[in-house]
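The chain below stands alone, shown as structure tokens; this is the form predicted alone.
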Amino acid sequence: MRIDGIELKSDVVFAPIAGYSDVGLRSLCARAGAGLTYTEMVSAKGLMYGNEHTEDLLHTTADEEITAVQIFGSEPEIMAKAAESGELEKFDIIDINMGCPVRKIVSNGEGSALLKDPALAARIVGEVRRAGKPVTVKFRIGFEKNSRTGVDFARIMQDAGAAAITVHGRTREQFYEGKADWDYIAEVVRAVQIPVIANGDVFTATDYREIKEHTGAAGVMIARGALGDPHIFSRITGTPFPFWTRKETVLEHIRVLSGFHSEVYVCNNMKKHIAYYCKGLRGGKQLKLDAFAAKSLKDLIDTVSGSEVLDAPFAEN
């Protein structure tokens, strides 16, 4: 799969997930075969004003061969300045979030709210392109629950200069409820000439194959399906993953994060990840409680290291 001349090593990519797409998980997903990894969404205003939390979202590792930063905002000039900032120089691709359904984001005219103002969305794409990097856009198939506007929006993004688009098969009002509309994603694919990355309800290698066949998309984005299971990319691409058990993977996740963040940050951040790593496993509920009770990073590592629950291998599909 290619995006504006950039060749990806695979057509399956790891999504920007607020609160979860940290540098540790992105490193693991890249090593497992993800062709592209995205940061959590980053505020354009936060970049402009040097927000410390914003800078924490921009760490990368050498494992991520091709990287994308996702930014959000609703003011074209500010988005352009953010895209041109030195903090984003190391990224290969700039992605614009036009799909976030969270009320706080939407009420500011950002994220999914831009689906209701295609002209403004097009201006933003045009301004961000001034940074000289390929610009991609992630959006949903519509805003209202029973309204599908994604085909027209996709054409407008293409005409504005987007090098590729990612389409989540739900509307903003659906949030993550119901089933993703793969039929509509297929309509978007047929409507544009730029690469379309399909997103929604991909939790297994079988789902990956089915959404590719169903939609005809150039690529597939995995979001929640990779939480607690970066190995999913290995099962799809055949890339050898160096960690067989969940325990090994969690400890490596902690190791990578510790190279960039304080012990307090790593301890707090990893607790929510561990809840996913042990989800559905026998004894997982107690492990989750023990992890959340940890008072320090050492306590958390000891809890993980001593857990038989996490000795379980990843799923085979």
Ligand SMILES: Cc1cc2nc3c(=O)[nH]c(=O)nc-3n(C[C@H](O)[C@H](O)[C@H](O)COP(=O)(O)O)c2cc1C
Contents of the next structure:
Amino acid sequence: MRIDGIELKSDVVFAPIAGYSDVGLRSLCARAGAGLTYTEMVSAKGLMYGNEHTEDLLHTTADEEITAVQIFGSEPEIMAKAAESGELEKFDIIDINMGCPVRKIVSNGEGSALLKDPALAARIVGEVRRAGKPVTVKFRIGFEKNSRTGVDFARIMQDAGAAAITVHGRTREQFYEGKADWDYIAEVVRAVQIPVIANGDVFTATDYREIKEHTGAAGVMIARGALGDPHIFSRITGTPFPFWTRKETVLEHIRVLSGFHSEVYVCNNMKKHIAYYCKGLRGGKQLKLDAFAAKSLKDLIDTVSGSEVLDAPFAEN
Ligand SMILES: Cc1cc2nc3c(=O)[nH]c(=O)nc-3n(C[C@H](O)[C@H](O)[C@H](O)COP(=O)(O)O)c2cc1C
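In place of the form predicted alone, the structure of the form predicted in complex with the named molecule is requested.
Every chain and every other molecule in the complex is listed next, the one we just looked at coming first.
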């Protein structure tokens, strides 16, 4: 798959996930074969004003061969300035969030609120393109439950100069309820010439094959399916993954994060991840409780290292 002349090593990409797509998980997903990795959504205003929490989200490793930074905001000039800022120089692609359903974001006219103002959304794309990088847009198929505007919106994004779009097959009102509408994503694919990345409810390699076939999309994005399971990209792409067990993977996740963040940060962040790494496993609930009780990073590493629960290999499909 190509995005504006950038060739990706595979057509399956790791999603922006606030609170989860940290540099550690992105590194693991890229090593497992993800062709593109995204930072979580980063505030354009935060970038402009040098917010220290914003910088925390922008670390990358050489494992991620092609990286996208996802920004959000509603003011075209601020978005453009953020896109041109030095902190984003290392990223290959700038993605704009037009899908976030969270009330606080929507009430500021950001995220999925932009689905209701396509003219403003188009101006934002035009302004962000001034940074000279491929600009992509991630959005949902509509705002209200019964009003699907995604096809028209996709055409408008294409005309505004978007190099590719990612379509999550749910409306804003749905949040994460119901099933992602792959039929509607197929309609979007038919309506535009730029690459479409299909997104929603891909949890196995079989799902990946089915969504590709169903929608005809150029690429597939995985979010929740990669939480606690970066190996999913290996099952899809056939890329050999260097870690056999979840335990080895968790320890590597900690090692990468520790190269960038304080022990307290790594410890708190990894507790959330460990809840996913042990989800559904026999003894997983107890391990999760033990992990959350850890008082330091060393404590957490000892808990993980001593646990047989995480000796389990990853799923096979
Ligand atoms: C906890 C959480 C945080 C998310 N954060 C972002 C984000 O920062 N930017 C974004 O575009 N989408 C975000 N998403 C949406 C996902 O990228 C994706 O579109 C959605 O989960 C559907 O894909 P999936 O079925 O593979 O999970 C988030 C989703 C979850 C569950």
